[in-house]
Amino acid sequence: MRKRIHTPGLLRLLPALLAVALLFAATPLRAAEEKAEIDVKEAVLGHMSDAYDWHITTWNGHHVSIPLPVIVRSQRDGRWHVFSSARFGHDGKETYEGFYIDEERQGKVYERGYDARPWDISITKDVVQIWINIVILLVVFLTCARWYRKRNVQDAAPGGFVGMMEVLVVAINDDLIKASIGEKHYRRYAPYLLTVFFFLLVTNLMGLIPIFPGGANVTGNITITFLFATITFLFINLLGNREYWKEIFWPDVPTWMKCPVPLMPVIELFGIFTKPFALMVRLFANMLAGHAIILSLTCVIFITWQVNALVGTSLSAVSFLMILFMDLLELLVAFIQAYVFTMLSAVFIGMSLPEHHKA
């Protein structure tokens, strides 16, 4: 029979929390093996940037990674080349079929003899993370749908996980989407906005897991946030009504502010592009900053140990507590950023559907 050991709740969590902190330090540890001093910039940016393989850990000096498919179009012969990223070697410095990874240019694949990048549709770390997140969402919602198919309207409300998901969906749909867009039009946009919320929430949470199948900084990649902002931009401007465009090109302001000098129309037209830009930068900057702070605090542990054991021990304890605090804060930020992006998207869509105002 296994003996039960009674310890305070916090002490039970310490081994797991310490493991999380050390796993976040996988990149600095690898840098420490290769160099006498830790390159903080390389450690932080290397973890947050996209990659052609998924680094798991370093064991006895050997890098344990999952190689991913590299798919590039040669500028030399115009043919597509498909091969494993393992062909570049563990350090990524080898050349294969004329292609190599240029660390000085954001770690992207280039072709020897050509300065311009080849067409690159490789399946990178961020792409695989997105697929994993989509699978998680499908499993969650198909499980919920299966529960509802087996129940009638007269049955009791669901409990447990299905009940939690129902509460969350209803809260986002009724209190956010419906309230921001209006009861008349919200049904058209609800599927998109609900998908955005749950995808961003799952992606943000998966980014906090320091080991596979999490850890990729997807929402800290500006191309991803640019895509979502662009989709919202299209919804706003392609489905906006006549009153929306009238308020842009001929707003209800004194005539001298719109003719002969179109001061207000220019400002309103400029606002069309500032809205999606704000969406893109807000999500990108907040998620990127959180990861950067946690990784920087982790690097402090290994930097101070290079001074001496006394300094390393004292500052490591402080850094560990700060890392724990930031991890807990990032859990809250993961939800807040998904909520804020969805809320602002709904507000901007609602602003594109104003009712006609009679004089």
Contents of the next structure:
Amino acid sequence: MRKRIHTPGLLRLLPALLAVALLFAATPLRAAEEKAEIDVKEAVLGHMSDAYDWHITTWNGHHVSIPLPVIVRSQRDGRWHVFSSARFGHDGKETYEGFYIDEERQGKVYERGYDARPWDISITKDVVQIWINIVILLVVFLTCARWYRKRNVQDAAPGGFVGMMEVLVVAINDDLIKASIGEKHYRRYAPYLLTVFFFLLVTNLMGLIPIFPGGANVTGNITITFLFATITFLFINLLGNREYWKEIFWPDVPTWMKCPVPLMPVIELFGIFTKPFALMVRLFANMLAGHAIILSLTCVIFITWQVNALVGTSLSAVSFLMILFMDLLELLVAFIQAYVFTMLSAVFIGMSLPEHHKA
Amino acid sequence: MQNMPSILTPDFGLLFWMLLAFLVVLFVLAKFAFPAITGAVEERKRFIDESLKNAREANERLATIEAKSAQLLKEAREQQAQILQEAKRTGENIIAEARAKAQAEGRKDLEAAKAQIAVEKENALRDIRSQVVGLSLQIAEKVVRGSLADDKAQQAYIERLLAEQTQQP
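Please give the other form, namely the form predicted together with its partner chain, since only the form predicted on its own has been shown so far.
Following is the full complex, with the preceding chain placed first.
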């Protein structure tokens, strides 16, 4: 009796997991026999990539997905064509109004007879995910803001959800933005950095939900991190003060290092671009890696089931535990990466506003 | 570029929508949400600071008031003691004075009475003396008149007179 109490929780859970895995053993086993080899790279990349429809599941060889609007400008007639992605047919191989999805070229829409890509502002899976996240952000923060508008200073401080959001906002605003940029200038940048933080946080978290309202790999797409890094780059270099530019072109180093060969200025100039580049790649790579690991671990289940039921069951249990661990880790990473991106943006912005030249 | 996975290459359409979505959310949140929250927090911070300052001031004021009231109380007690003492002394003085006065008065009355008595006595003595003289004269007159008539009769007469005299007050 005493011993059973001391048994670790996971070990007690393991038989149950195995039982569940065995229960589902029959269907995948049959499917595995029929199906060809699983292409892990294709499966992982496919799940992480943007798409013209929102794939939910595949049931008996039928794709169940939400079709999304395709918006492309034809090179032939110069007009915008708007149609549902369902027009590309069930497996996405059909041509509609001269447009087709080219699997060889990143699965993007191309026009028959033209080699160049048409202008394409389709509402893709990532775009839908972005708007869902933005609706969440607006609902959350406008609800909080309304709470404050309805009360005055002498009322009690908020508790519950509004209190939690207040703690987060104040922590980012005071301990991160104000601390990194400085009391004097931070107000100009605070709305941007706060919005970036919360957008990235919500997007990272939504990316972890495997089913419909979430699951699109948005922050693990370089387009998104490129945009935020570019905006930060513009903030740094357009609003940087004279001292900042002086430190780039005439830094405080022995003269021979900057004249006649402008060694340090070249390095500093290079640094202008490496900083936002590091921002872009860090967030992108971290989120991509997290998704890739979870998806790969999920693929382990399907691959091992192709071997035999015993291997499939046992390795699926291991894989399940590792996916659980990775998901928990990714929860942490979702916050950390949003925080780090905001913090580094704030630090770089702070560095573009040096108060006085250090002697 | 086209051989790379699509997540590694920036896509114009996604960039466009992301920028649009971000500008929308930035505009709304920067205008309606974040200022409301940070403003409320700052206002609360100011309110708390002010309240603390007020409380500190009130405490200080209370402390000085307490000190002042203690001082007042002490002074009042001292004054009370002094007044009581004075009152006691005054009371004693009054009693002593009254006693002295009463004694003096009593003595004076006694003396006056004594003087009166003396005067009365003098007067009485003087009266008696004059009456005695008068009586003596009358007796002497009558004795002289009787002796002139008869010795025996004189004798009897004098005795009768004497008797009369002694009977008469």
